[in-house]
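The chain below stands alone and is given in structure tokens; this is the form predicted alone.
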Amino acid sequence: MSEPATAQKPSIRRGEEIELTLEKFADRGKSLTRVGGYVVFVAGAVPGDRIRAKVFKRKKSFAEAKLLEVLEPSPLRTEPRCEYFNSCGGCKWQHVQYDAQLEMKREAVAEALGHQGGFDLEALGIEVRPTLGAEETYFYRNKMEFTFASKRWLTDWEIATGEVLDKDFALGLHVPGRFDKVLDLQACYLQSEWSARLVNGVRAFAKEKGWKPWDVRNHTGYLRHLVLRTPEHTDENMVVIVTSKEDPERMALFAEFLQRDFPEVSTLVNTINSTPSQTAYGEKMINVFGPGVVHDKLGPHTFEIAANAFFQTNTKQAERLYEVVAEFAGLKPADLVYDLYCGAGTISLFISDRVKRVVGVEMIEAAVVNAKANAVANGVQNCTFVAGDMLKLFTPEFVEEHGRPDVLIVDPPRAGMHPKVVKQIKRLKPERLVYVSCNPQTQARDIGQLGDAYHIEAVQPVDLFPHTHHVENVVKVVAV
């Protein structure tokens, strides 16, 4: 008698051009599909779409492929509001409909408590509430930093007019994979129209003056980056013009431009950065004009932003989201509250009226210091803030020191926490726990390695950041 016939996974080849229909949403953005149970990913696909793409990725279990063309579009696709949408990396959801993409979210929060946490959310009776969407889709951003460059990179659309264009000179946004060549963005809708007029204008001054942008591969050209800064809530505005070396005199004329063609912007600040790193930080900040800070609000409090500072950068998502941080935190008048990763104090001063006690954890002590000013600005004075690592700082001796908290609230970076702050918490067993991330993923590895000790009890994703595939999401546990 013969052996049945073994099921052999489909032979899908490199280079190889196939026929999909989408089935879902997958992680960072894509879709995938199955073909006899052998997952396909597609960047800029969506779920419903039958399309033509080309694998250029086989692996074991897994394959990527390339998106030719859309056969039949899904219900859930929209038309695309910006020029560069097919080009630009910075909103590669604007094709699909706001709420699908909220509800991309919320699968996306799930399914990294169910294969990264190891949690059965249906077993659990926890379910991952409606994604909280942003009232305002488009030109919700408060910072922006855009690149000058001296490769620019032509859209389709671009060529095509047989225009004869400047290659030379970009100010705008990298092209996704490239480090050396920008997108020369005449519109974005991303921080506010203003902000593109400022762009264009700053753009225009520059090439008249002829000044040289950085060349990445040779190290060589004057201009880096532009850093804008919009609050939501005061009508201030920072310029950071991020150069190669410091020149008085160029930088007087460009503080002339600006306070002539855009006497809207209340400070302007130069940052040297001499070295290859492609960043908009650097080695020296100089105050041109204006007192080098803006101001802005979360709730009743005013925070102080430097030109290096953090600050949410959708301020009224931002208040949505410290909002869920408080609710489920359930505090108390009596509570002591741990805010670990605090950086500048927004979450802690935003609480602080609502409880006893703050202590706030920062290992950057650069925004330890402006946590300090900024609650010494409102007033606050049931805040400490501490300078540290994380790692090394939290001990038992710290919690001798500073009273055992009721409430922790953690809001580590992408990486997420140590193990050894994990076990940290497991000891100490703090009666409610708010975790606050910007990645699922390393989220739900951290509150799964929790165990026994705690068990989830909400989980709110909120949206920051419309048309990306980024989430912030909170998770409440509580102690068993």
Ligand code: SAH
Given for the second form:
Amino acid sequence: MSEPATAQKPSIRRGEEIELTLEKFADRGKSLTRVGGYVVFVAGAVPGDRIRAKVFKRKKSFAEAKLLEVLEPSPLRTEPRCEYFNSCGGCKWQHVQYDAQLEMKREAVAEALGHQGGFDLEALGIEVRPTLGAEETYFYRNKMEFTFASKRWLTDWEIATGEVLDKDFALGLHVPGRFDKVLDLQACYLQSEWSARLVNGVRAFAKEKGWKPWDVRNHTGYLRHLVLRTPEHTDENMVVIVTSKEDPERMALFAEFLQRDFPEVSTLVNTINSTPSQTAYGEKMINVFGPGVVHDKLGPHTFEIAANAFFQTNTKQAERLYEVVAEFAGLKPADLVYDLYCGAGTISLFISDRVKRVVGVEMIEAAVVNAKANAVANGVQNCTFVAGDMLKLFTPEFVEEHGRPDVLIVDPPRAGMHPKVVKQIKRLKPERLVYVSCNPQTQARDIGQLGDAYHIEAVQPVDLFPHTHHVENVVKVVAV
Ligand code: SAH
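Okay, that one was the form predicted alone. Can I see the form predicted in complex with the ligand too?
To see the whole picture, the full complex is given below, headed by that same chain.
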């Protein structure tokens, strides 16, 4: 509906400075407020803040403003721990108290179930449970991917030091919205103190040797990414160095350096990516020393993790997530469970000793190979893994072959499930359905499409990524 021409539109102009009080959190770490007909988004502000901001974008119904000054801080604010907070894309909510972050994630889930799912939670008597928070809100990641760049982004305080800084070499994380510029991180609180020390050591070594970082514009340079895997439950540590070409001599020097200065590194892998594409994967992986894999545990089971394998990045919270899945699934010893979108079979194995049989389905062949190997290595004999696209595979014939499931566990990617897959679930009508998702909106949409045959019994968000807007959500759905 368009507003009548006489309605008073406030004169929000680009370039204008305004004073605002933020109302609520918006997507991706921004907060918003309404000024007349406009929704104004401000990054770095918190609901309850009274701020001065400058409008830098104005569209028909919304505007974006840059935070200039906090006039009255919100009670939800806290001091960010990291000195790169204002520049880095890593942890956008460090300035928000952890309890408020958890509540915000709970509200986001409730809102999605209302808007995208069409559920009136109050009328249905459903309360989204409080988000299960992490005990450790820093140093929680078991994997980090750092980027080498020939263009360094300088923070305001780096510039203010007045020192002459090397701007042609950076090793760290990207500045949001800048594909070419990287922050030269001397510290990062996401993985471990050790990993920050290693990043600094590698940077100093590479600079001393005169090795050039990758230039994203000209496609020149040698060093591209540094990936560190530091499992939660073992002492193993993997370094993956992604380079633009194979150079055995340089790699021998690098291996020697690591083994001397960082003996905690149990394996070094050199991935070659000669293409313009900015990813830490490549056309070739060379095992420079060690076994080329590390191990971590989820529950009682041990998982082998290769350089390019997917593994949950927050081990401790993944275990809590899987406990919720197991609880919501109401597992019984006689149950046949389907674990759909199963990745490397981590959920299947986690629940395997509580049920009769698990059938896992996953599209990526390599993950299915891992899942089978993980089952064998852990002596698990009641899991079957099938490679294929759910859309094609999940048919009545599949069910005939593998048996009618008592429980379905689904954990699809961000886009959610294909409508045809949702239809097939509706037709199959298993007694219990547990839907795990990293995207509450597509999750709510899919559950909404199940219709009257099911009802929601419990909703539990879990925080795997403190200081970010990301949330994992588990919904228990039962047949009526
Ligand atoms: N449950 C696993 C992984 C979930 S991630 C865990 O907890 O670790 C989602 C998985 O769905 C990915 O491994 C992805 O490869 C897989 N996937 C995506 N689309 C698919 C499809 N159409 N059919 C089958 N698997 C798919």
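Heads up, when I say rigid core I mean the largest set of C-alphas that superpose within 1.5 Å between the two forms. What you see is a predicted model; the values in this text were computed from it and never measured. Numbering follows the first chain given and starts at 1.
- Once the rigid core is overlaid between these two forms, Glu17 counts among the residues whose Cα shifts by 2 Å or more.
- Remark: with the core as the superposition reference, the CA shift of Glu64 between these two forms reaches 2 Å or more.
- Once the rigid core is overlaid between these two forms, His455 does not reach a Cα shift of 2 Å, moving by less than that.
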